[in-house]
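Quick heads-up: it's one chain on its own, the form predicted on its own, in structure tokens.
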Amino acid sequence: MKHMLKSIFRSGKFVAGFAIFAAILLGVLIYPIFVPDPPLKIIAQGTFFEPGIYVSVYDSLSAPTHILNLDEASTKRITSKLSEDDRVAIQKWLVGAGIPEAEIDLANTEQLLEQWFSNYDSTKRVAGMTNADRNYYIRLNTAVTGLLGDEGVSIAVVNPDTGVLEEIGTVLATDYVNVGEVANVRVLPLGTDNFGRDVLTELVAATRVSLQIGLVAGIIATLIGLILGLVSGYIGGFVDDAIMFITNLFTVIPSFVLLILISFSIGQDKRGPFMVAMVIGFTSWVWTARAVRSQVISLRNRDHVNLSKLSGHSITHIILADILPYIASYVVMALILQISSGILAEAGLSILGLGPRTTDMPTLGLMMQWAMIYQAHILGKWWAYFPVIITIAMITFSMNLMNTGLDQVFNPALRE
């Protein structure tokens, strides 16, 4: 066993899929300690808020204030809210307005909103202008109100014995705050989804949901697989044509449509993630049977095999003793492709809607379904569906890994 071990770590390719799949497992494990949220919660009144940090606005107004006098502050401001299609819309209602296109300079900031305010009017019509039109233009107007100013904004509070706001402070352009010394601060790497969830909190619970069922699903497809294949490959005849009959039926059809008719005929309510893995378990174990069945063709008329036979031995006490040792390598390998398997095919069958409920965890693929729902795919929105693309690719990857490892050092045809 020692030396096993060594061999199998000396592997390169084993060690790398390794190593990411213990990164991930990590991952989900220490995650859910520094972030205890549920992962359903909502936090958000909105849908996919971009990733970054957020400051209460309510917190940071209190919070000591600070002079920074930053030298492109103020062009960071303009830039923020006047983009390149901004200006050019600046110009073409310039222009509508009659000033000559040549005196407009896009590039000269100060300029170009020093004639937006001298000549803006916002019950102008200009030519070819319409009513959406209009109203991008009064929204422009009130973005860029004040940009070039250096004045400060009032904080007014209502006097409850008047009713008249009153001052109580000026936030000045050059006042900053250390978030360090804000109290609420929320931290979103990869932003909230369509429903206003913190998606990382999300991922990682969906992450670990996915590998239980991976492995549910990968156990019962190789057990049965195993079983059948020891049976059928040993005693062979009426029983391995009987085994075999059943195997090419499920072979006919294909495995992921009898999956979708299972899964549509259980009903949302009673389909829970180890349901799931248990339907995925029980229609993924042919390829595994056909194939543990090939090996022990090849080996049940071996010499240790024909002397068990001669020393009385049960079928039980062959089969366990004398040839599952010698597949126990392969079959270790095909239980991480049926792992692999499992996830890919409970992230297809999400996708499609007939996944586990929605309302218990997420997974995968239901937060791959929730990203296609919600098109945040059309609407740019990333965050909400490249980290899974990119989570599943890495476990399946780093499983693909191990298995081409261990391929390459129980397979003596493979060895360099």
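Whichever C-alpha set is largest while still superposing within 1.5 Å between the two forms counts as the rigid core. It should be emphasised that the depicted structure is a prediction, and the values quoted were computed from it without experimental measurement. Residue numbers count along the first chain shown, from 1. Compared with the form predicted together with its partner chain:
- In the core-superposed comparison between the two forms, residue 265 has its Cα shifted by less than 2 Å.
- Shown in the overlay between the two forms, fitted on the rigid core, is a CA shift at residue 114 of 2 Å or greater.
- Core-superposed comparison between the two forms: CA of residue 215 displaced by less than 2 Å.
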Contents of the next structure:
Amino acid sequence: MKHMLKSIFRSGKFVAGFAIFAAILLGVLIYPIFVPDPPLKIIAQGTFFEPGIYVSVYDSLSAPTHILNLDEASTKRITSKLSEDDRVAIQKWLVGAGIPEAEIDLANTEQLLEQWFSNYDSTKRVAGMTNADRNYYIRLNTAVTGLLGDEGVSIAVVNPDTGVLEEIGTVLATDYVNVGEVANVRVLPLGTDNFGRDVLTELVAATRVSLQIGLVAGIIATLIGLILGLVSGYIGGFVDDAIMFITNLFTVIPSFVLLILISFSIGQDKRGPFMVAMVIGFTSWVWTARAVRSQVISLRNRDHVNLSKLSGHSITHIILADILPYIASYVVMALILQISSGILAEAGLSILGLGPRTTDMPTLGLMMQWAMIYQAHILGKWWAYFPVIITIAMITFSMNLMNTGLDQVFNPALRE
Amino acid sequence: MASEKKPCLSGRGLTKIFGLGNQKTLAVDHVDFDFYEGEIVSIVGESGSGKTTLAKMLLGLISTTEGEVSFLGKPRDIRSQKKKREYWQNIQAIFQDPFSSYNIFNKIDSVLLDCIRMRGGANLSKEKKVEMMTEACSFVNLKFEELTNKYPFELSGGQMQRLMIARIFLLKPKILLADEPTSMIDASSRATILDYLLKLREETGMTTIFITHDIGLAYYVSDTVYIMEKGLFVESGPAEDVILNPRQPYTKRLLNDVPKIYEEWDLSTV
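Given the form predicted on its own above, I would also like to look at the protein as it appears in the form predicted together with its partner chain.
Every component of the complex follows; first up is the chain already shown.
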């Protein structure tokens, strides 16, 4: 046993797969300790907030200010306000107003604004300009005008007695707050989803639930496949024919179709994560049963089995002690593959809207479905679905890697 | 003389057919035989002649297609697990390949303890069991202290086959079926294995059935020889008669195939 574990951990592929899987598992276990929020709590008002650090504006006002005189500050401010579209619009107006196109440099913000302020006249009519365009340029002008000034912004509160606004302070362009000194800062590494939920917290919880679904489905499928394979392979005869008849029936019907039909007929209300795992488990045992059966058939005529029979052991003892250990490595590998395909099957079902119906825990498949329904892929909100895809891919990849590694250890013919 | 001998294991019209329809293979074809108590019988034939299939039928490991086996004059009844166990207390086997005869996950002790349990000694004290195992091992010149807690694959082929004989020593069956017990062993250990087998037979007086392709070995050890070709017994009788005056061409061929030192080997018959 010790020796076997040693040789397993000497296989590079297995170790790589195991490391990835362990990292995912560790993340799933440790993250909730630091962020104990319920995973489906709606924190954002609005959909698909971009990933980033969210600093409370209200708390920044009361945080101690520090004055930093930075040269690029105003340029940066203007650059962030003045979008590429606005620049092109300015250029269009200027060209229409008679400025030669060669003199206009879109990248040089200061020069562009200078040209704009010296030439812009809201009453001037440029050829081919609609009324809507005119209004747009007026709005643009007011937006840009404030940018170059360095006077501060006043903060005022309503006096509850008189109802009059009273200025309580000013914020200058050179005022800074230390993020550490602001009372409320929320990091959303993966932004929020369509319901306004923190995607990372949701993803961690979803990974956990999906792994559980995969584990339950994998164990059920492997157990059914193993028991049927052992019985039909060892006992043979009529029992074998009957079991193989059922197995072949299941092989012919694509298991995913079966999965969809069963999921549908169970009904929305009863379809929790555990039920979905059971349904996946009960439809995916077929290949395990066939593979175990063929291995058992080749084992049952071996001399050590004959010797065990001659020693008066019962069928149960022979199956458990003389057959099972010989196929144990195969069963472990089959279990790993069943777990990973269980996770994939859940994702497939959920995308079709037949996944677990749950309001208190997400699954990887459900996250994909929500992202799809709210068109995250069309709107370019990558953080709502891409991390989910990566997680599913990493889990299945790590498991397949472990499986290949084990295969090489147990099957010396595959060693490089 | 012949009237004193009691048939211990006999078969009438014993047949085994594998497969169905076109793929039917007649492995053993209506063979009749009587193995007498205390005799050493050899079944000789080339590979594929049905020797091992016959052996497995005699052991009750595979079913018979036709015919019946009588054990101690009565038709053999092995329909239930309990009756099989009783039958196997009387008939035991040594297999051809010692390397595949052991469950590699079980320690050597468990192989021997199974035999003690089979003889109804499950409730004996631990010391008594160790004593029995030590005795069995020393019979075949193995040291139990060195073997205990070891796995079968840590032994050499010869040691494994000797352990098999130790197993038979513990079981003391009425009939021993040895299916090519020496074919996987190197020539120098071969004689030792045979010696232990013959010594064991001497002590217990059990009927021994050797299954072999080596007609020289059959002549060396046996009282009665059966020559098997394509599932049929083509010739049988006392070893001296069959081997010194073969009547069938197949027997003559088997005899010619035995390599002899100082003589050119006749390859024309192969």
